[in-house]
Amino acid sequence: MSHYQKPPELYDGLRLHQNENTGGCSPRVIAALAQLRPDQIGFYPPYTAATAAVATYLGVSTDTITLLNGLDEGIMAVAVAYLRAEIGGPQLEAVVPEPAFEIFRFDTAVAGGKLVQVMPHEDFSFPLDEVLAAITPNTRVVFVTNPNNPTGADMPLEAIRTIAHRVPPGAIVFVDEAYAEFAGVSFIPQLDAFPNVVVGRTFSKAFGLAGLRIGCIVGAPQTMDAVRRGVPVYSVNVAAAVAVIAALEDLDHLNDYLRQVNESKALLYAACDRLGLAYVASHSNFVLVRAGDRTDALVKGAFAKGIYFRDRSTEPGCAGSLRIATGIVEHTHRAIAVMEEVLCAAR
């Protein structure tokens, strides 16, 4: 049986733009915030125990590990770390295969870095050949994503590795892993042998914690320690670091979400069949959609009943297509049925 009685429907709309789990967190989440002390809350929150529960689960050593306000903070530390060029050297680059999360390429140029962008294929298979030429000796970050977001695709492990020896002395590799809990594959077994590589992961998508803001960053200690010095001190709050604990101990519903993502994502596949629809076969907990020139009646039809898509046409290689989350089953079928009823209209 589901942990989710009725799925709650958040600011007036049913948000499957956000990638956000829309049934929310486990109520063991609820039930140990409610617990949260007076003086917890007025002091400054102590990590041993939350950053523990995270090694844990990732199979790690704690001193791998940094928590952060959201995986965003420790991409913005790695740009700080990374990128920011000394007086009079020359700009330092970061490579983003695209396309990609539109924060590293606003935290490479916040940093002062140089972007290089290196363009999809078609069929958004991994392009390691052009990451590879576009390194060069001022290459400092490698931004890569597993699953990639916005096309859900994923890309070979063995790519990762396979830059990670190509980037220069002093360079690192960032492995954005948002998305790896659906996808059931992780490089963080392998950071041993590659001090090099960085991976972030968040536990806003999977485990339902988006309104908390708590994420992680993983990597060698020596390589974390730069990382580390752009973290603001006590960055996490008290409740997204007893919030964590809760939501790791309850696995199950973790789960459970994961299972609805699957059965979300068929149900989501068969309705673009009917409706003579292209997609592209997903890794993670959406679905971008390739409808042409239909896209803009899609979004804006949904839209107006209720239902939020994401129009991904302006990113590189994605024009036409709207990404659609697919989790709670509830919530599919009703993207589904807007989605039928404002093509069937368009007609």
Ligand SMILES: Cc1ncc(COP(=O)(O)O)c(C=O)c1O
The other form holds:
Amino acid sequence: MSHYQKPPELYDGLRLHQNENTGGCSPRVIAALAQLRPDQIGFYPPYTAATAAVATYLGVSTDTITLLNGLDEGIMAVAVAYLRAEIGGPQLEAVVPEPAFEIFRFDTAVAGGKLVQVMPHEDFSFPLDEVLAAITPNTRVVFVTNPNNPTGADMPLEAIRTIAHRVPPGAIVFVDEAYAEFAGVSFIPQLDAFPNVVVGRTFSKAFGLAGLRIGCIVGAPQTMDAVRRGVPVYSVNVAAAVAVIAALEDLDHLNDYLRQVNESKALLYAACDRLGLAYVASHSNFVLVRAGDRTDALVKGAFAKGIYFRDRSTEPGCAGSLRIATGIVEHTHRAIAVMEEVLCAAR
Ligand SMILES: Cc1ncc(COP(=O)(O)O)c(C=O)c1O
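Could I see the form predicted in complex with this ligand next, after the form predicted alone?
Following is the full complex, with the preceding chain placed first.
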């Protein structure tokens, strides 16, 4: 397996390739950061206030939450906690319905686990029967993402319940909800009844805090114990802990972004229809455009103009597909203009 290739660090153009909030964070976050005192930076960070703010936002009690240096850290902690084999024991398995966030694959490999990929349906509807068939006595994690990345497709919460009932004792279902704000749907209210489900959230996307690195995992305290052991103490820095409180105090900023995401998706769908490009209807802040043999021209042509799309053609089921973040409306207009330019020039 190849090592994870981070996308290039592109700061001068329009970054529509990593599903970030291209409008950035709330101004209240900047104000809170500016007020940090030297002693706050001199001390290891306290997490009580940030954990309480996140717990209130998610509607859960604080003992079910672990703050993280980005959700990426939670995925690694889950892999380390659940996929490391006992000496002399069988290799432990992670079931991953594809196409999926590539970090599931990489972290499974890092922890020495066996990756069990489930191939997608053509319409990207959730392959529940195939996931259930992939579960074995050695399964320890089933990674699902709702809504999914890179497709933007959603999955029924009923499927999560079914998988949770079917995994062997000692296994968990990890529900990655990095994009839950855009779908307005979460498994969190059902967690009390499902102690073998862990939900991951991030403030990187809807709240525009990707550069500060803050996310969390939520689950039954006894299940979280094992995961917590894989999270370094003080991995969340004081700036991120302060920022998340300020971000959660400005839900108007969030709601404005959510409104723009919906408008942007409608604009991009209409542009795709005009240009004869297929796409997957998205429940997230990005759209997978199925441009077929025009994918490369679109990605390279936009890149030449400083607008970055993500070619996802090598992901399972995604041949001839590129992913475009659909957030700030003005940025979507620029994306559409460059798509029209590239495709008209190619005629
Ligand atoms: C599905 C999914 N999970 C997790 C992450 C990582 O989130 P974070 O920035 O909090 O590490 C991403 C980021 O792209 C993602 O797409």
